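Single chain ahead, by itself, as structure tokens, in the form predicted on its own.
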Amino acid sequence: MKLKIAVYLFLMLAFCAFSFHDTRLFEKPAGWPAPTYNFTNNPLNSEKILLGRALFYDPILSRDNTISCASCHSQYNSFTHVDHDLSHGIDDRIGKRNSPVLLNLAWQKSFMWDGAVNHLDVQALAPIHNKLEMDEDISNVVKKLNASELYRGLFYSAFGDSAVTGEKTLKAISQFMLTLVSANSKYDKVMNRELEFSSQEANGYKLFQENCASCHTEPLFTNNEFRSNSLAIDTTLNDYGRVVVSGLPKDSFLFKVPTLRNIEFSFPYMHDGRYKTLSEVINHYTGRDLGTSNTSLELSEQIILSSKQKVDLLAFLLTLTDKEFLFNSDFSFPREILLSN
């Protein structure tokens, strides 16, 4: 009987070790809203995060082992790409859209430009299965991972079981992405009364609040909703936005409002990457009537800014750069794991 009790206690302690949610691994910044992600269904621990980080950077997720998540989501560019307008995938195939940045994902209730994915734990399935991106099947990913001594060890450390499953794989990737919190820009330090805006930045902040904040809502700098900003449709891509997902005509040309955090480093801009500079983006929104039939209500009134005001607004946008996030070694390529394989 004593032996049975000892074994039971050992198993319970082992289970707790692998399921305990370490709150130190994810801290809500002061003044931010509560995350929408339910951590009780996927409690964070450092081993799962490390596994997810390895998977994020490993091209083993693609059909021919050439494309990783990081291929289109570079840390130094706020986890997007900057070398071309549209994402590139396997066999040099060109995708339909510019890849969105990956940050502050715990506060998002839908993913992709059109909101086609509604939970972070299954988000990675979209690029894995997409013919233009990784062109792979999760069942084959599982086979490849189960055949890897490295990954069997990582899964054992993370889950207490070396058997790889699709659910474990996806949850590990989402664990890593949940840690991608950007909240230490100059803007944040000003809000925390550690620094002060320059007069130019302060004027730009005022202009931002008057003209931009209804969609790019603080502190996340997105309202996580879908809007039309009067972009002319690209006749090559013929991308009609959220309507393809919802089937509702009112959702034609609606795309998810992107965060402006680290906007300095996440060019090119818009869902199709048509603008290379922030000045082009500001010029799109100012000095002309955007009130077309499908334009969202927030842009129904014309925005008029002088050249100086545009420069001030740009100066404020640059305060949203979080270099600690962009160069955080905890988010970088796990050289010690993948290069030792």
Contents of the next structure:
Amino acid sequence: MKLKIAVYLFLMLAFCAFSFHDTRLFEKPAGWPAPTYNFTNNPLNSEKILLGRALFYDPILSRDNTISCASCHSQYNSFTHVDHDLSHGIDDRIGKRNSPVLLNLAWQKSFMWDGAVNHLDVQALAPIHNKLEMDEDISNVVKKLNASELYRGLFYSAFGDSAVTGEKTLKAISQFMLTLVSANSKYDKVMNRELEFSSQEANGYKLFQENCASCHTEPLFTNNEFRSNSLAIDTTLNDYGRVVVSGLPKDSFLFKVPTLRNIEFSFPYMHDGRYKTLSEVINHYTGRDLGTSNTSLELSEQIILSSKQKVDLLAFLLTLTDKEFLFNSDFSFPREILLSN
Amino acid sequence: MIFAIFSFFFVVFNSTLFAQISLSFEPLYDSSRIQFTKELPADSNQISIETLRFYISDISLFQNDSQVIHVVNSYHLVDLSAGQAQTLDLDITQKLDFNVLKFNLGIDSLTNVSGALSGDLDPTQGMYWSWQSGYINFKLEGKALTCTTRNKLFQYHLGGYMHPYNALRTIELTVQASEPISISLDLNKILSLIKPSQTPEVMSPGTSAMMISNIVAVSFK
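Mind giving me the form predicted in complex with its partner chain, seeing as the form predicted on its own was just shown?
And the full complex, kicking off with our chain again.
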């Protein structure tokens, strides 16, 4: 009996330790794995999220106050860049990669196409310091924020202290990004038995599971690993991906498997934005030169699809669109803060 | 409860009796050749140093082979850019007998993957890479007349926490239990082994960063 109580108490305590925060701020969708992000070191609260949202939309993070995170990550495109193959930054300088969607980041193990960033909290340092993106310095950002009455107030309500530091700035930006959870697509509603696939979508789903899910694994539609899907090198960029970070030759041509959620809106596709449409992507997978570009095992055989099957697969990919996410006003430009002064 | 009272007295008793243990890091250099200035002096064979900063962590003290104390969470940024010694107070209030000091030059891999941190580890300290996550363990920047680079600059940003390019180095020194414990970093040795004219720049993890980290590690005395 005593033992039972002890076990019960222990479980209660363990539960308290892991129940990181208010579930209205972040909820793990049913059936999903536990998030990778360690919330105990940065427990969510609505003031910090709001501060992070303001920072995300505020060009104060760039050298000349012209570029915000949202300049390259716009909500209506599932937080990727509109229309450019390579991202455009400060003074219209062109970067070397296509900006990825920002969603379900709490489950991601590493960031950037090559995993160069190892933790969500330090992600923002990359664009802030990049000469082609925001061309700033985090210590100068902190200086600017400390000099702003608006931000001192926001930091005070978020952290109980108006002194801005690098750590707090970065953690607040993380907080906002962690709330960007997409789990309300038609696919999710089918999985939760609220809706049903059309027969075309159902067929596409089967083809997806057979040919794509080994890398684009449900429910996140990525296995969080680095793989090569046989893209030939673009000799104007010579981007060999993961190898640059790891220094290991076996990692040549490997890029992080991207999520396919909201794929309808995140065109153009691939790390260099080489494909404009999903049909082009599907044709890539069915018409690759096998055995090139260090292709990963999962794709060692050619995928053969009839034109009807291609249409079905495409129909399935479109069920990953989450309109509630794309139009969620909690994620949009915080007018009430940034336009008030 | 009894334990709490006991530890209260223990702490009070101890801290009144014993002095703080601190470390003093001092740059050692031949001032006729090396100067801590932004600009290079005009005469030949000269080297100027503008930045010399490094992290030390995981400090412990030993008496011969047995560990006397391990200071938890000891991460310190040492800045010798002014060419003068810097003293760090350690979080120790006991009187200890020891003759060996051990510390890491740099930041361990677990801390390197722990996101945004505060104090000496805050990324605003300028010791964090932005384009690829990770702390810069050791930063040395300056100018040498023999360098053929733009503005005669040499720059070493040493770091890397992933196998096989983990640049963290453990340093073990025989020390006197003096107050403070003095440690010197021999810059003549570092610069004569690196040869800025041949290797003016190492700015990312890799084999060169590993090699230079070895050189720095053996230059503490």
